[in-house]
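First comes one chain, alone, set out as structure tokens in the form predicted alone.
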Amino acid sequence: MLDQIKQDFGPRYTESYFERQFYTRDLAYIPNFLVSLVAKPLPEMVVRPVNAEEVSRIVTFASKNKTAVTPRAGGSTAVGGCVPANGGVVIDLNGLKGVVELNLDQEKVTVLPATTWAELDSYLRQQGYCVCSYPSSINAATVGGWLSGGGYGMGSIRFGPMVEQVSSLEVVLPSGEIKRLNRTTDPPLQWFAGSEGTLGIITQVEMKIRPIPESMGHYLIAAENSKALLQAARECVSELPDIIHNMHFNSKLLNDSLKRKGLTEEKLGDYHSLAIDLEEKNSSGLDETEDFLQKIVSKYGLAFMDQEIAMEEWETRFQSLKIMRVYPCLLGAEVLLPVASFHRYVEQVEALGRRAGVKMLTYGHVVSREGAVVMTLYPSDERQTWRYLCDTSLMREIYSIGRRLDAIPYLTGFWNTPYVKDIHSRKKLRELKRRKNLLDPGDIMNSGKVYRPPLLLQPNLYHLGMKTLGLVRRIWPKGVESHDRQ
């Protein structure tokens, strides 16, 4: 069977070491020697289907050999989700990628997994359309990928995450079947939003569209407080969820380093800042909005910036990551926390990186009247090696900060198994677990990832190493910095 998969994929199938090893990590940096000693990364082999037909046949093999499969397309998160935990098959799926059908009666498209958002939305742009939510790393995160991994971004405050736009999904299950699913089939779809690839492999999916807004308005407020203005960020979101479309945060000291290597306009580096994007039927909906904004602006004792930067701001949306022109190598932690708790969410790691003589820099967007997806990233080195991994110490104290405000790790993947049961209440993890084992009893599929750490990564072990290395950190002769290269 491996010998007739050779040679039906020819050139899209490949043993070579060279090509496999860019398959052994996503966009976090992980020495090679810690990654081996919890994982086995390197695939045995990576095939390269361009349909649905395709993925069944390396399935089916898998399973009948019981060989891990891993999928993967953009491979854009940072925790280890499309990276093998268990060596085996990837399944490189950006062969699938395009349109299939756009249906403008229904305001319905198809579209294969690994399009970008950013391709889907400018085809559909060109028809006079566009998608209705979308990640804030549209370019490289894919449709499939962004649905397994929750869906939450610019545009769920007002349609909620990706899944609540789908109306039916293929899906090629463990066994090889592909399967049509819909909101009342056996699975269900939604059973496939946020598993991260564990149930099965995504090969279409129809979702909703929409005619491109009339009108827009975007608004950049400013604070010395982060307190302030997280707390109009509340109330502006809990009053106006049917027409925000965006709502994005940057601390004080993100926006200082990004003022510093004239990333970001001079005036912004002094403040918080909060982005608010609007979408009105016609101007005069938006009119109405702005005074209903200036009121919290005046009540919270807080300030506009000039439109120019307000509009600056929302061009660059896509770019939350120029901060690695200042800090090329940034650790950091990802989370689901209540808007209620974000502005003491920002204040305790700042406290944190203050008491460990790091800069905490925190982005993050609202995504629901009562949640926001948040990232923390502080600078390292990675040609330090050792003192690398002291700084993932720090890590483990942002998700401990986070716990303690009912806040959970956005993804979990592979490198944040140790916080499972943090993420799930039992009684979820219990029916996760029934579903993967339903689905996938031999549990080939991304295994080794979301329901249960591997030994190195059990929590109590996984917690005394991350207390260790905080320890050595603390004395750690610092030598020459990286910390702030400015």
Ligand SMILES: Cc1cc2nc3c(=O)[nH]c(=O)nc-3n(C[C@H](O)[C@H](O)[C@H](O)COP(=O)(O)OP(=O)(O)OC[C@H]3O[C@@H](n4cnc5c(N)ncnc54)[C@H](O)[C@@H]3O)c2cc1C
Second form
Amino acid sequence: MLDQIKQDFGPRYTESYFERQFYTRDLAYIPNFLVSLVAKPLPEMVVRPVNAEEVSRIVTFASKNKTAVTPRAGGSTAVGGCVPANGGVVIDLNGLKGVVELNLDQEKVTVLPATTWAELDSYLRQQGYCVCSYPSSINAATVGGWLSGGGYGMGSIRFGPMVEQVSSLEVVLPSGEIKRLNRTTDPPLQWFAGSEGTLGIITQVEMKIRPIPESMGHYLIAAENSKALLQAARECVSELPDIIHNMHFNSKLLNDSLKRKGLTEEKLGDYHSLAIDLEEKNSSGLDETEDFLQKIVSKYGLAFMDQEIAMEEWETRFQSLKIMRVYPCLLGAEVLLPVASFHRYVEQVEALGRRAGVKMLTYGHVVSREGAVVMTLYPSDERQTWRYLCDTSLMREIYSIGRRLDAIPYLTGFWNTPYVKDIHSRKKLRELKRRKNLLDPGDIMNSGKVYRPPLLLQPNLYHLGMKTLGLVRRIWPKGVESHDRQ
Ligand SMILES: Cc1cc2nc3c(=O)[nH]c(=O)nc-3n(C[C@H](O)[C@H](O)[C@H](O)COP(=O)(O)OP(=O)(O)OC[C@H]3O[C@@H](n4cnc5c(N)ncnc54)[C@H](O)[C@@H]3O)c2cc1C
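For comparison with the form predicted alone, provide the form predicted together with the ligand.
In what comes next, the whole complex appears, and the chain from above leads the way.
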């Protein structure tokens, strides 16, 4: 079977060590020796199918041989979800790209899974339509990858997580069977949303689209006090959930670091900022909303930034990692947080940074009336392995702050498996495991992810290890700020 696959796939099949190496990591850098203690990230082979039938052939082969399968698309995550935990086959899905069908009457598009959000949106805009929501990693993130993960991003306040826009899926199940799913099939498509590639491989997505909005308004509100700004954010999102397209917070420390490299407006560097981007059917609707925003700004003692600065923030909304031009090596933690706790999270994480002698740079998107996806990054230096390892202990402390404020890690993948019992309630986890056992009894599909940690990442061991690294970090003579490349 494998010989036939090799022959048919030709250069789209590889066992080359050089080529396989590229699949041993995602956005996060983890020192090799540490990864190999807990996982087998080097796949034995990588294949690049171009249609569902080819995906099915590989999965059938893997299923018969009890070989692990790791689906990978944009590779734009940092929790090890698209990196093998147990070797096996990586299915690089980037050959499954493009629009299959556009139905403007029903406002639906059917698309192949490795189409990036930028590719899909620009295709739709040529027809006068656009996507409802998208991740801020629009240029790298794929439709299948985002559906398999959290599915929250820009547009989510109004349209909900991505799964709410999906009406049908084609998936290759761990048995190799190709199945078309909707909300009432067995299994329903909802099982695959957020399953992080552990239940099957999504090979087609049918989803809702919408006409390009007629009017947009961009506002940037600034404040020295993050509490007032984030309380204002909370009030805005509960009053205007149907017209807010995007609500993005940047902490003062982040703006200040960007300012120093000329990567944001000079004026913005002294403030926390909140970008609010609105969509309306017509501009008179926007005028009314502007009055509301004006009242909020006065009520909380905030200030509007100039319109040009607001426009610049909008135009650079996909560049949240430009901070890497200031700090080329960043560690970080991302949480899904109640909006009500957002300001306390920022205060407490910054206090942690002061104690630890490191800048905690926070940004986040409000994604619903209740929740925000919030990323905290801090500088380190991957060239100094032990220093870097000790710095990872701060990720645990950020998650601990989040936990006290009812936040959970945003994705699980491999590296957040020690938190799996925090991420899901006991009942939910039992149900997720039931689905996994039902569809993938041999545990081949993205095995080693999501449901339980490997031995060395068991919560007790993990927390002990992290605490020890934290202690070592405290007595380490050289502070991380020495890597500040100002
Ligand atoms: C600057 C930046 C901004 C970001 N903004 C957001 C954001 O706003 N919202 C957000 O949710 N995330 C965000 N992310 C994280 C990431 O980009 C997204 O989650 C993205 O959707 C992942 O898609 P991908 O194609 O890169 O998937 P990958 O990283 O390749 O894979 C992610 C997971 O999905 C699985 N998978 C991929 N494709 C399939 C498939 N077809 N079938 C089954 N499983 C599959 C993989 O096995 C893996 O577990 C951001 C990242 C960066 C760097």
